[in-house]
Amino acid sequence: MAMTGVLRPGHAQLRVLDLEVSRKFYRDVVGLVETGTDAQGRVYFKGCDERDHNSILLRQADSAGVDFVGYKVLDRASLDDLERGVREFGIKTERIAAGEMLETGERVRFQLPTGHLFELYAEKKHVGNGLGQVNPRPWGPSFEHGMAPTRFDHCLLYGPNIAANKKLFTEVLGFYLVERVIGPKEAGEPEIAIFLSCSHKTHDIAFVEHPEPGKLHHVSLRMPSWERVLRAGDIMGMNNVPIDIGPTRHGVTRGETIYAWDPSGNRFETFCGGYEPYPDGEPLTWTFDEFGHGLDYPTGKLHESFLGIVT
């Protein structure tokens, strides 16, 4: 498919309670590649197969959660066009100067109806994946360090008015709805969860209806195979990383997964699999009474911690 407009998830800035503990965790246990520290003290990481300078940022804070998420667009013309569309939608935008984040160009930031800060940008320094641009090797040392996720895959965000988010993302930002979860019949079957893609992945971002704005459910890190998800689970066990769910398979997206907690209580996911949707496909619907299988297909269990704990 032609890739235009918004291309992919680009970065997420997480709040952590102890920066040095979190730096070691994401570098040595998760196995992200550390790429720098800026004047604000933020620590930068990327996945082993990501070419851009950064995708996960850590900031020392008094509470866990997410400050903002950013998505890369095709070029500066696309950035200008998308900003214009967001403003016409009725949402204010601001420009953040190039260099405010290490090796990252100018960003357009705005607040989603769910209360999350969302960014678009067109430029980030290409640092490569350590395998070379000519006659590259299939893998290198960073692909074997820790859990070694290949990239930042998606995030699931909780907040109010996901219907307005859906309208913004599908009508302005060029995403399309892949799957949805509808609520109980007695409530009129509202959409309580939506899974949106700007590519041919099952989701590049997802939202769940929640009364509190701006909440993080999880940041997802892509693994190249189910075997590597299971290896990540071994590493979690060896390092006493608390696990929320898994290893298991979702019914929603068909993804294979483990959810676990970082030292600050932020949930992260090691994820692989899923089918390959295209924009002309019909969205899949999960009813509330079957969502247990949507979440954890083998058991059909609605895990209380998964549904209720956010940062």
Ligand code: M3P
Contents of the next structure:
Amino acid sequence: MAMTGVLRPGHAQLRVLDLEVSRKFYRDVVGLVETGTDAQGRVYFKGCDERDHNSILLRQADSAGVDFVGYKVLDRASLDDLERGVREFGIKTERIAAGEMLETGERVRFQLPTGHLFELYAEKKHVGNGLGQVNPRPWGPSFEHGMAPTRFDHCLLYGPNIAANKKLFTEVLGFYLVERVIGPKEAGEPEIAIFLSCSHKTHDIAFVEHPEPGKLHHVSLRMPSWERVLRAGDIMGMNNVPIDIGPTRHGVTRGETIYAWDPSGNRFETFCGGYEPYPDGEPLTWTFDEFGHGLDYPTGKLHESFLGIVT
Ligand code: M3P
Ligand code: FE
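The structure above corresponds to the form predicted on its own; please give the structure of the form predicted in complex with the ligand next.
Below is the whole assembly, all chains and molecules, this chain first.
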């Protein structure tokens, strides 16, 4: 697939209750790579196989949750085109100056119908993954530590009016619908969850219908294998990290997963797998009565904490 427009999830700024505790958690237990601290005190991380400067930012705050998520676009011309499209769709945009985030170019920021702050940007400093640009090694002594997620894979966001988000993402931002969950027959089977891709992954972003705007369900960190997901579970056990669900397999997207809580109560996912969708595919549908299997295929359980707790 020739990739243009929006390329991938680029960053998420998480609110944490104790910055030092969270810094140690994401650095030493999760195994993200710390890449800097800015004048506002925000701490920057990236996954071990990401080559751009940062993907997960932590900001000290009084409540957990997500401040904004950012997606990288191909180039400045794409950024201008996409911003024009968002404005024509009827959503105001603002430009945030290059450098407001460390090593990151100008960002176009706007609010999604679900209330989340969403950003697009074209430039972030290439720092590499430490394995070299010429004749790279497959891995190296300082490449991996902790759970060692390779990338920020996707996020699942909760808010009202996901139908309008779907329209924006599919008609303006170049995403396509890969899977969806529909509500009960009595309610007219509205879409209650949508999984959208801008790539060859099962989802680069997902939304669940929810009355309160701007909520975070989870940020997902990609693991290179199911064995590495299980090993992440071992590390959670060794460090008494509270687990929400897993290890298990989703029916939705067919990924393998563990969901756990960071020290502030933000849910994160260690995730691998999924199949390889294309934009010409027909979206898959999960009916409400089978949603339990969509969530947790082996048990088919509708886990209450999973469905109810967001930050
Ligand atoms: C994922 C995933 C729901 C399923 C969520 C799925 C809301 O988070 O990464 O595939 O049931
Ligand atoms: Fe997920």
